[in-house]
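A single chain, nothing else alongside it, follows as structure tokens in the form predicted on its own.
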Amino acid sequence: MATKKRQTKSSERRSEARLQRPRVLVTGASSSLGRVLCRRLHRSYDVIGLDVRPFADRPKDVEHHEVDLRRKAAQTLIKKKKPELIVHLGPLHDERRSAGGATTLETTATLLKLVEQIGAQKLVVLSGAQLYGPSATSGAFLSEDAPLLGGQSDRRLADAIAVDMMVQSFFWKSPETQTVILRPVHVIGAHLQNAPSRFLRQRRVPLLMGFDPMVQLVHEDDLVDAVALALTPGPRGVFNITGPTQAPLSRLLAARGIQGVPLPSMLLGAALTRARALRLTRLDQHDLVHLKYSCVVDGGRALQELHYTPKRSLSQALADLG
């Protein structure tokens, strides 16, 4: 009898603790990174996913809604649920070809308005270190204060920069919400279908003849750790999220057993244009700059203020790609 009473009290304590868990809204929850994030966060939070795409294999306690954030139904839902915490996956982490442009800006503007209306405590936005832009003149280990120059040659990065700048303005306009912008380096992982992960899963890849840029990679689980740290009370501002080290592209390919095929710039550009027209690749001439120049960022601020340290080695990150 005493045992039953103890079990009942223990169950009641667990139920009470669960009722007290904060709610976190994850936009873009059905993207490959969004799925990884939801599976991690649901252990500590009541997770509400939002995406126009289904999330069939989600954990049972993750609440998912297939609706466009710009629609009235989504806005009514968010006002009703009033999540204390919000994680917004920016355009760099959405694999849809249609993502970007006016849709991305309108979605972000709508979300920021909702954050104000419901008085959310924390907003975490996933941007990217690619926004700094690789170039022949970029300095080594760029800080968060470096200008975002990646959009000069790539329209997609220009849209992502616009989102980043919009959220930075919100940071100063609404200090009552603790706003965090994370700019991770290239994210790779077994569950991701983004460009870096797909590139490093190939047997042969094109390279620009005469160039071997330094590359930074971060494991998907390390990025999720950074998001979890950003959701805790206190941190606010912009943070570069890095992996344990950087390495020349040639060394990364060798570690993966990938054969690089060096081609002159004009030939490679023409080949990519043709392959893209035939839907054989998502790469285009704008991506060539990443095969040519380095964009290496400094993660010191995340270490000091977020207490973030990558736990997975570069070798492990490459091995976990499968």
The other form holds:
Amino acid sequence: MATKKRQTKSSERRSEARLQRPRVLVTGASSSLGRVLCRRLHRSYDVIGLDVRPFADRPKDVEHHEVDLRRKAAQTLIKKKKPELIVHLGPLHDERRSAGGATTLETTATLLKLVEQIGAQKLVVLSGAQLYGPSATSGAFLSEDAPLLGGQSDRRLADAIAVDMMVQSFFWKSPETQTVILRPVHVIGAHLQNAPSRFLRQRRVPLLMGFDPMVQLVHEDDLVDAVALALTPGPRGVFNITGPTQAPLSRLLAARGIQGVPLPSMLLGAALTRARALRLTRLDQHDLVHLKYSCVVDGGRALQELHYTPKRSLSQALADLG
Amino acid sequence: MSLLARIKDVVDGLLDPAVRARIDALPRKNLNEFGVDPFGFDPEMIKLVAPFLMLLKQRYFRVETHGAEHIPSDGRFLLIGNHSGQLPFDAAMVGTTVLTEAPKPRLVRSMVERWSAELPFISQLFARTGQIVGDPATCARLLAAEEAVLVFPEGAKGISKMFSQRYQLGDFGQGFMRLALATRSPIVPFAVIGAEEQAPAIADIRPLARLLGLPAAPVIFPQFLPIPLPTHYRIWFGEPLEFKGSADEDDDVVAAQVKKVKNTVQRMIDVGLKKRTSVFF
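Since the one above is the form predicted on its own, can you give the form predicted together with the partner chain too?
All chains and molecules follow, beginning with the one already shown.
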């Protein structure tokens, strides 16, 4: 009898603890990075996923809503659930062709309004280090204060830059919410379908003749670690998230056994435009700048203020890509 | 075996064993598992350019070195000297001399022109051999990593100076002094005698330079192209100078310290010129 009572008490306590777990809302939960994130966060949080796409193989305790954030239903849902923590995946981390554009800006604006209304404690936005833009004149080891000039070489980044700026101004407007912007370098991982992961899974890739930029990569699990750290109370601000080191593109390819085919830049640009029109590739002429110039960022602030240290070496990140 | 590997093999065979030993003795603690440092420098790549540089140093310019014992064996330092000769062979020769004749082999990281990063092959070669696009923040980072950094405070104006201005130092910028103060790095002054006569410029066509986006478009006589004449190089290294103070000091305070360095380099040039017997021999 006594033991039974103790059992019910402990299970009650456990359920109480469960009830007390903070709720985290993840937007873009069905994107490849969103899935990885949800799988990790549901161990310590009650995860509410939000995406217009289904999330079929989600963990059982992840609550997923197939709904557009701009619709009333989504807004009512968020106001009812009142998540304390919010993770917003920027347009860079959505591999759909339609990602970006006015939709992203509208979604972000709606979300920021909601965050203010429900008075969430924390907002973590996943932006990207690509926004600084690779260029010949940019200095090495860009800090978080460097201007976001990526739009100059790649107009598709304009929306992602606008989202980043929107959140930066929200940071000052709503000091009650601890806002964190993470700008990771290229994220790669076995579960990801983004451009760098796809590029490094090829057997043969085009390169720009005469150029071999330094490339920074971060393992998907390290990025998830950084998000988990950003969700803890305290840190706020903008953080570059890097891997432990960087290496020339040619050596990364060699480590993966990929054959690089150097082509003159004019020829490659023209070939890509044709191949893209025929839907043979998802690479764009604008992606070529990443094969030409380095965009090396400094991850020092995340090391000091976020206490983030990448645990997977660069060679391990490449090996884990599958 | 691929063609590239075969070329590498041939070049490797041309490398003087003594030079190879010095390259192997370069500090390597900053290298990662891919064999490069955070800036993309790979000491093994030096072995591929060393045979060519040694040929220039020993046969073409027949570099004569004075005061190599002043080059610090360890720790950070800034190399400051005169710039000339239309193409930066002076930097290449100073770098090669420090690598082969300093008490302990050191690799000189020189600050190169920004536009060189846009050039195919050249940008790649510079990055792999440790030459870095000139940027104060990058320079500070290198010094913090205990590297040897070469700066020509005259900048592009120095290298493209006219023949009539030879061995007269142009204006020195203050950037190098503020860096030395901020990172507490000693300054090793040097003077290159001989480079100022390698490609005599008699005029500079400014509109053409602007059109081509180059720092200068010199008319070089007698060879017309910036290919250097085989002048006899004499490189003088001076005792390290140490400066104290704040990097944010007022301009006139820093200007006085800069002047001290400039005067030292000018004095070394004057002594070097006095002791030289011939431009070519």
